[in-house]
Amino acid sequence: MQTITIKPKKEIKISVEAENITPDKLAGKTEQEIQSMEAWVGNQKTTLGELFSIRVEGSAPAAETKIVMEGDFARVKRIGEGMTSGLLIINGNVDMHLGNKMSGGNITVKGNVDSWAGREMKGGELIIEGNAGYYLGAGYRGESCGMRGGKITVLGNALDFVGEHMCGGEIIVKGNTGILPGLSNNGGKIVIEGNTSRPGSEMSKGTIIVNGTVDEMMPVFKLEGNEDLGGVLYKKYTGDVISNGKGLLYVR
């Protein structure tokens, strides 16, 4: 097992892009090698060593590498980008695009995460113990498919557009979400334990389950009756009926 501990050297006030922080890219490297790796502060190129203190214990392949990030990373973007294996634990807040396009491994955040977490995710697991921003598990601008596989769990709340253009995988939000979760979905599953508004607009495939209240229903869904899911009775809707969609929406 290799353990890599990363801490900010000082408060980060300008946006940082640090896509190199992933087990795939750091596994087997020494402290000096990791310190010399590229990062960006705004439009200025720098190194990980200029921004973070780095401690390395052991050496192992990515699947046996654990990265532990201690401190405030609220201005650090793209952590865990393209991750395929290993473990990433962040004890603090994180900026946008966490775990985007990841296909394996596990990311756990013991804080809040900004927008586009799990963007176009293909596999692996992302656990957010705080709140999530906009476009959780969605696709970026112009992408026809967002999350394709894997699992995202948010223990707090999430903002608007959860799982936009989702094509596969599973998103669970233990709290509330903003408007339009499951917008333009073409597959996958979204479970919202709390409240939401206008779920499933333009949905063609996939499943949304809401255990709280729906502030406003989209008029493009058709009530099919009631259905028992694991001993709980839900109202079952299908839609988007205007586009002959086969999406399923269950509201408790």
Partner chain sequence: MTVITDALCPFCGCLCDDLTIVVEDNKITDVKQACKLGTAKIMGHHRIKAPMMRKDKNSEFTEVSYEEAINEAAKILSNSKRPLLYGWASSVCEAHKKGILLAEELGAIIDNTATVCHAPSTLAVHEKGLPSATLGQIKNRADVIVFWGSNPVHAHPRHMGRYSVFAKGLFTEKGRKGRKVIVVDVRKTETANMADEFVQVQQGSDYLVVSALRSILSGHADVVPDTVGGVPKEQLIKIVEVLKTAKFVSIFFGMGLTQSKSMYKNIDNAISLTFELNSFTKCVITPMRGHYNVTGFGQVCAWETGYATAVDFARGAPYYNPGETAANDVLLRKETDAAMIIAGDAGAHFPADSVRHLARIPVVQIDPYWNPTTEVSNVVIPVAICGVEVAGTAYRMDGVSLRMRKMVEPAHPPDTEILEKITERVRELRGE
The other form holds:
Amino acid sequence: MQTITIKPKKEIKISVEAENITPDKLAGKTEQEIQSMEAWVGNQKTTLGELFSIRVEGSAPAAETKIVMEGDFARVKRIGEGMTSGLLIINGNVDMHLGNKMSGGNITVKGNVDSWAGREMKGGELIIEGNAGYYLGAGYRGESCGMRGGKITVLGNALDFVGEHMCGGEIIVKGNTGILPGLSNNGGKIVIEGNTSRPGSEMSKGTIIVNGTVDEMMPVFKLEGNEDLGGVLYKKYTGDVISNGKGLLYVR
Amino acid sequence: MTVITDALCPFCGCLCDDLTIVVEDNKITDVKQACKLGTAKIMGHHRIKAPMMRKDKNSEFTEVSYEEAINEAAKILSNSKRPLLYGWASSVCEAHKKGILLAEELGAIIDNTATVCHAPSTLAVHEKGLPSATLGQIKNRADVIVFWGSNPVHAHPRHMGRYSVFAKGLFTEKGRKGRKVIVVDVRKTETANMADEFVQVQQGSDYLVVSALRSILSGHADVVPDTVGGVPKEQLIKIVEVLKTAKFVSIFFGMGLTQSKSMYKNIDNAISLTFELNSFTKCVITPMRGHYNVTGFGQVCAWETGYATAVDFARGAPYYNPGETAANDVLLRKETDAAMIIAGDAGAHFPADSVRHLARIPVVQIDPYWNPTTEVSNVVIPVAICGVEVAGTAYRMDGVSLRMRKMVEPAHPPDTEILEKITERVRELRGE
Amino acid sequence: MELIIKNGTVYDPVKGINGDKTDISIRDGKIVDKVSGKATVIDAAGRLVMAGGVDAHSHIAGAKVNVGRIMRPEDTRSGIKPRTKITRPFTGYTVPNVYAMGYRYAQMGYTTVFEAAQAIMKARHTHEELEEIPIIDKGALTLFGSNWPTMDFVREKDMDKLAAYVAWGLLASRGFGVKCVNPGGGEMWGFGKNVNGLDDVVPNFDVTPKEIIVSLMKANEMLGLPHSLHLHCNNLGKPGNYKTTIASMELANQVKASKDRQVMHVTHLTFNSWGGTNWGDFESKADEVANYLNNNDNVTGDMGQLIWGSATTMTADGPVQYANAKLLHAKWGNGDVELEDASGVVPIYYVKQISVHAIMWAIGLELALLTKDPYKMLLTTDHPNGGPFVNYPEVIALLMSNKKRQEEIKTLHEAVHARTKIPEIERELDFGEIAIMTRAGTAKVLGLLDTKGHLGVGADADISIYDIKPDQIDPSVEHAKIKSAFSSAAYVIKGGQVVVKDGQITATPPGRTYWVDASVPRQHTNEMMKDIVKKFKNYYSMQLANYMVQDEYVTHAQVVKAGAIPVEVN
Amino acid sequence: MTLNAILITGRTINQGATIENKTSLDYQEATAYCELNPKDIGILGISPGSCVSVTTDHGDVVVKLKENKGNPDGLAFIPMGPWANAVVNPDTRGCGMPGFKGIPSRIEPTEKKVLSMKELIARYK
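Pass me the form predicted in complex with its partner chain as well; I've looked at the form predicted on its own already.
Starting with the chain above, the whole complex follows.
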């Protein structure tokens, strides 16, 4: 087991890009090695050591590596990018693109995350105890596929475009979401415990379950009747009818 | 007296190229064929006379030499860790190229005024493409014209005469009489008053209305409720009928779509409607671009960087993600630590919080006119007016590029020259 | 400035040099007989030396290329390289930015590339991009196949006016040659329709694709243009279209060449050599097309080879692109140009296990291997339609190695066995044949053989040196080495300047832009212009005075004069 | 006396004609106003030409009241420009575009005067 503890040295105003902070990249490295790894502040190339105090205990492969981040990372982007295994625990807020393209391992955030968390995620688990920003588990501009696998859980709320272009995997939002969750869903599962608006537009596959209220329904769904899901009765819709979509939308 | 014919108008995205300009003693004394907007710009307004600087935003400006101002601008920009180069719409493509090079040198973010106008249209194009046509194709063929969330009577006064509603062409010899005009808006505008069919949408509901039209078009009227976004179902059915039985449909859209609730997804959806209508008829869709060369910046930026705008060069390679790298994103997050505003007016057209941040950081302005950006600037460099005093390239709203003429000799240097000198000075400061 | 390349193994088919050790002397950007002792020496040390590559058909600049970029940020991000002291950033794979376009061609040893289609009305845009593409020489072919003036003059059978219009259109667009895409189809796409064959009548204009093709070929020869008519056949993208393709090729017999070259170049034949009647019985008819070429000397073609993975289709063939977008559920860019033509852009992903794609992959290779004379079948991928040009080395390796082809075939949909001939073809091309398909042949087809495509005295000093020793390599076995060497030239010399060393860009001079200034009798132009003036007054959305590409947009022009018919002196 | 309205901003021809002349009174007249329909104006109980304060979650601004019969009930319009931007929603919603349309607002008569462009921007310094 290797544990790496990372704390900001000072308040960060200009966004830091720190895609090196993943178990894959830090596993087996010493404090000194990690400190000398690249990070960017705006247009300035710097090192992780300049920005963060880093403590390393033990040495292990990525799968047995735990990164613990203490403090405010609200201006640190791309943490956990592409991670394949290991643990990443953030006791604070984080900036955009958390866990983008991750395919394994586990990220837990105690605070809030900014937009594009779990973008193009392929596997692993992302747990956000606070709120999420826009485009949770979505895709990159122009790509036809967003999240493909893995699981994202948000205990708070998420903003617009949750799971845009999702092709697989699962997103659970315990609170409310903004507009257009599951837009162009092509095979993912989204569960919204709270309220939302305009869910499931252009869905071709996948499932969206809304347990709260739907503020505005898209006029693209066919009401199929009621269905019992685990003891709860839902209105079951299929769509999007425009493209003969096979998506399922359940509204309580 | 000199008479310049076939001159181009440096105001809106219509880029009218049939103006006649009368010049006497290097002064424009008459503008013919232009609309109120074009005439006002070409006839000219009060100008900033000389470069100005000040240390503190609340103190008065002092006039300085161009050299001093350029030197200070270069210092401010090269000391910045997160510089923003914003504006560009009221400038020619030749300046855009210089600006992109400067952004590369600085590791800056470069963004243009589309960010508060049609950049969402570009986001939609990433999703669905853009089935469009040149304006003459529409003039010669379109028998149904739709204006959605746009008000050309105010924003593009000659559009309807030259290209759309009234224009006559090979297959549209009857002009207005042979056309059906549909206007979709949240309020009854002057454009709506000229329509054969006005569709009043509840503010923010455009996305739902487009989807309802698509559902009806695909034979699923059954899933559409009695009213959608305030529009009765019967009217939606009627419109679908008009659209699918037309010979050539042209949809024009404006900020009513880009700026309302579902933002770029409105356009994304409208492009899908366009796509699907092509199974029944010919249909094209075109953004009503605001500034005369806001389209040009997107074109130049795309061929130089691969992305149309909001490009972040911080790490030496272009990175693009509006919502993260657009001008207001970085201003509102208070990330930007210096800005250059050129040929666009962030002070007037950005939300208060963004302007508030500009008021806190060093700002360089390059512009012919005194405007709200001047009020928050430290260094102000006046330049010649592109398309009036400087020749160069501009792109019409339909992506057709044209060469702007020079009408009179400028008293100020062109922005290309200022940008070149700033770039040179930046290199010197960095010891390159 | 003098340079000498010593000890290279030279392939220069034009001069009959086939792997000989020959020194090449360079002065002031040209190849010369000899240089002084002060010349800088490059020791090629037995390595492969060829003339700089010449590409006769690639979509590198202009409106539709930029539509591709704007539509595809996901493509832009896939090829990113930060700026260096010498180079601007590289971006994109199928739709690279202007810099990557020039750099990547140069890195492969290509020094001249022609953009395959520009509408006159949007030519200014093409030239803005061409001006920004570093290093390589370039030019653009201008679309004439659906232009209203073309169709009017064809209907009126007024060849003088048509020739005058072509000459004027080339001047207006600073174009190099006559491109004709799905003739008549561009006009019909104006109302969402298409032509279905050579004898369909275009409504309102009362002409057929056949008449347009033949008339444009005649006008092309009347003007003695360096290049022939460059044809994208009707019915592209439809199973069974090989019949239309061959019928189009037969039209070449109606016209006599004014120069030592073909009268018709039929482009991206991978997309036009299709048998079958639908996607179910879709099959290759490359053999029929190759057979036609083998028996006729007035037509040439290019491959348009398909490459696995991401591509961006872009063409003036508007209707085919809508069909593609529908078929693929893909995003769709459409760009009708008033009175002139159409265009469309649709991304595609070519997959080995899709039968149609596997067959298309085979068609390109069959065309190249079944056409006996490599001067008749140029190497292209119809960038970025079949795939991006950076894959030319892959195509070269496939053509030089049956072993590689057989390995590849094993990974493909089984349809490649039953519905193509590729598994049985054993031919392997040699370096000389590759030099023809990528240099000598392309230069000849373009009519640029005086200065391009060879290493004789007087040629432009555009030279590539590859890290292959032809006498020590068996391309059939060592195809990976072939691919890697052609991907990253050891040296590239452009206009006498070293621009690439060990695959890295070392200098970025601006290239030149070729365009053709063809003269016709003034009275023909005057008569023709009466029509044009009317069209601008009534139909165009812009003024005639603002239409033509101004000198400011072609700052490194290489003007080729043409005009074979007797020209009156004023 | 108070009207809750959805605010939109946008172009007008006079805003455009004065856009390069932003220090002028013409520009202020062309942009520092709020349009409501006669019914909504009736609710406010004042006449066009009077000053109103427009307050949103994002700020407040004083502009002149104008009548526009084309506005539906509860829809307010302020031409794009610094006065409108004092109250628009800055959130770019992951797309780079601030909220220039669809902002819930409270409109009230006021005794305060419309600030000049310079005074308005001075508030941000």
